[in-house]
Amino acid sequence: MVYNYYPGCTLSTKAKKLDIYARAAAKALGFELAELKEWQCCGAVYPLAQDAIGERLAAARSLAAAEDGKLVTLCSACHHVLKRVNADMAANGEICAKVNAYLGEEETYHGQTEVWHYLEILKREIGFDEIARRVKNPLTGRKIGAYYGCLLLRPAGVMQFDDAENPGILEDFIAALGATPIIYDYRNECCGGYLTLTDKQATGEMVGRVIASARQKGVAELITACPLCSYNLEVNALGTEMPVHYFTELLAEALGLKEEETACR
C-alpha cells in the first residue's frame, strides 16, 4: 500500500530521526510513505481567525494535492494544522470559497482528503497484533511512558485520535513492541511549546511537572511524536531529565532496523 505522505519542514531538520525510521518501519511492514511533490510548510501554528485564509493556503494545497484521499503525517504541528484546516475546508462555506478563489484549481477542494497520523496506519491498517508478530528485538524490561501532549488530541471533536482525556493507542503501541507502557498523569498536558522562545522558565515548570509526574510513575523513557515537545523534554527540563525517543526509533530498534541505517544525515 502506497500513501500519500507530509513530512513537514522539522523532519528535513532537527527532527530527522523521526522521519527516517518511519520510512525505514513503513518499507519492513509492507507499505510505502510517497512523499507529496513541492509541498509547503503547513504553518506550525492553527489559524485561529476565520479571515485568516494566507494562513490556511499552503495546507489546503497539500491536502488537495493527496490524490487518493488519504494524507498521512507524523509531526503533531503537522498533523494538527492539516486536519483543522481541513475540517474548514469541509465545514466552512466561506473559508472554503475563500480559500479556493485563493488557489485558483479548475478542481475546487471541499475537504474530500483523510489526513491519518502515522500511528492511525500502523494500528487500523496493520494492527498491534501484526507488528507485535514482526518483532525481532523486544523491548522487555523497559518501562516507557508516552507523552502526547496536546496537538494530537485536541480539539477532540476535530482530532478525533483518541479519547483527548484518557488516550491509548500510545500504551498499546509500546506494549506491542515488548515494552512496558507506564501511565502517568501528565501525558496529555502541555509541555508549554509555544512559550520556548518567550518564557524559558514557565516552560521549564511545565516540562519539569511532566517529568516529575512520569518519574513518580517509575517511567524510565518517553516516547512523543512531536518534535517541539521532544525539544522542550530534552533542553528545557530544568533538571530534571529523561532520555526522551520519538516512536518511530523505538518500532525501527524493535523491527532490528536500527542497525541497518546509516547515521542520521
Second form
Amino acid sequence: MVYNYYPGCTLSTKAKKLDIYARAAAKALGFELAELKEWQCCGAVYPLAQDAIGERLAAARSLAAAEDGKLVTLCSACHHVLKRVNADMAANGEICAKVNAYLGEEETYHGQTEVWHYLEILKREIGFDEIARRVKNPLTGRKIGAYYGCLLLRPAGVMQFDDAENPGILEDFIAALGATPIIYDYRNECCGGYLTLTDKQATGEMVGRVIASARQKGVAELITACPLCSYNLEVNALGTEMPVHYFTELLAEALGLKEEETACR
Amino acid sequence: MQIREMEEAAEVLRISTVKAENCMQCGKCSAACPAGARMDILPHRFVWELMNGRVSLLAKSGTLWQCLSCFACSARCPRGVDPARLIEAVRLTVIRRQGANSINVDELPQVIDENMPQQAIVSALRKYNK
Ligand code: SF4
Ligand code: SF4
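Switching from the form predicted on its own: structure of the form predicted in complex with its partner chain?
All chains and molecules follow, beginning with the one already shown.
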C-alpha cells in the first residue's frame, strides 16, 4: 500500500528522526510513504478566524494535491492544521468558495481527501496486534508515558483522533511494543507551544509540570508525535528532565530497525 | 465609545463565529486554562467583556499574548462557547494594523537556538505578527 505523505517543514530538518524512523518502519510493515511532490508549510497553527483565507491556502493546496484518497501526516501540528482546514473545505461554504477562488484550479476542492495520522494507519490499517507480532526487540520493562499534548486531540469533533480527555491510542501502541504504558495526569495538557519564543519561563513551568506529573507515576521516558512538544520538554523544562523520544523512534527500535539505520549512516 | 466600539465588538464576534451570548460565566474555561496564572483577564472574563463590547480594553490585555491556542477552554466549555477563537479574533484586530507586530524580527536570532524547530518560529510569527 502506498500513501500520500505530507512531512511538513520541521521533519525535513530539526525533527528528522520522526520522519526517517517512520519511513523505515513503514517499509518493514509493508506500506510506503510517498511524499507529495509539491507541498508547502502548513502554517503550523490553524487559522481560527472565519476571514483568514490566505492562511488556509497552503494547507488547501496540499490537500488538493493528494488526489487519491488518504494523506498521511506525522507532525501533530501539520495534522491539526490539515485536518481542520479540510473540515472547513468540506463544511464551511464561505471558506470553501473563497479558498477555491484563490486556488484557481479547474476542479473545486471541497475536502475529498482524508487526513490520516501515521498512528491511525498503524492502528486501523495495520493493527496493533500485527505490530506486536512483528516486534523483534520487545521493550520489556520500560515504563513509558505517552505525551499527547493538545493538537492531536482537540477539538475532538473535528480531530476524531481519540477520546480527548481519556485517550488510549498511544498507550495501546506502547503496549504493542512490549513496554509498559503509564497514565499520568498531564498527558493531554499543553507544553507551552510557541510561547518558547516570547516567554520561555512560561513554557518552562508548563513542561516542568508535565514531567513532574509523569515522574510521580513512575514514568522513565516520554514519547510524543510533535517536534515542538519534544523541544519544549527537552530544552525548556525548569529544574527537571526526562528522556523524550518520537513514537516512531520507539517503533523502529522495537522492530529492530534502529541499529540498521544507525549502521547505514 | 461607544458606537464604534460596539461595531468593533460585532466584527470580532463575526470573524470568530462564536456565539458568546451562550456563555453562562461558569468559569470552567478559566479553570482549564494552563496559562491562566499569567493572564490579566481570564478566559471567562474575556468572554464577558467582549459581550459587553469592551474591545479596546481587551486589545490592551496581556491575555492576547499568553493564550497558547491549546483549546482546553473550548473543549471543556459546557455551552459550546469557544474562548480561544474570541481571543484570536481580538488579537487579529490588533496585529492587522500597520506597525502593530508583536515580535521584533530583528531580535529573533537572539532567542532561536540550533535545536528550535521551525514549527515554533512559524507558529509564533503567525500568532504575533502579520
Ligand atoms: S466555560 Fe464556557 S460557559 Fe463557562 S465561562 Fe467559559 S465560555 Fe462561558
Ligand atoms: S486556548 Fe488559550 S485561553 Fe483557552 S485554555 Fe488554552 S491558553 Fe487558555
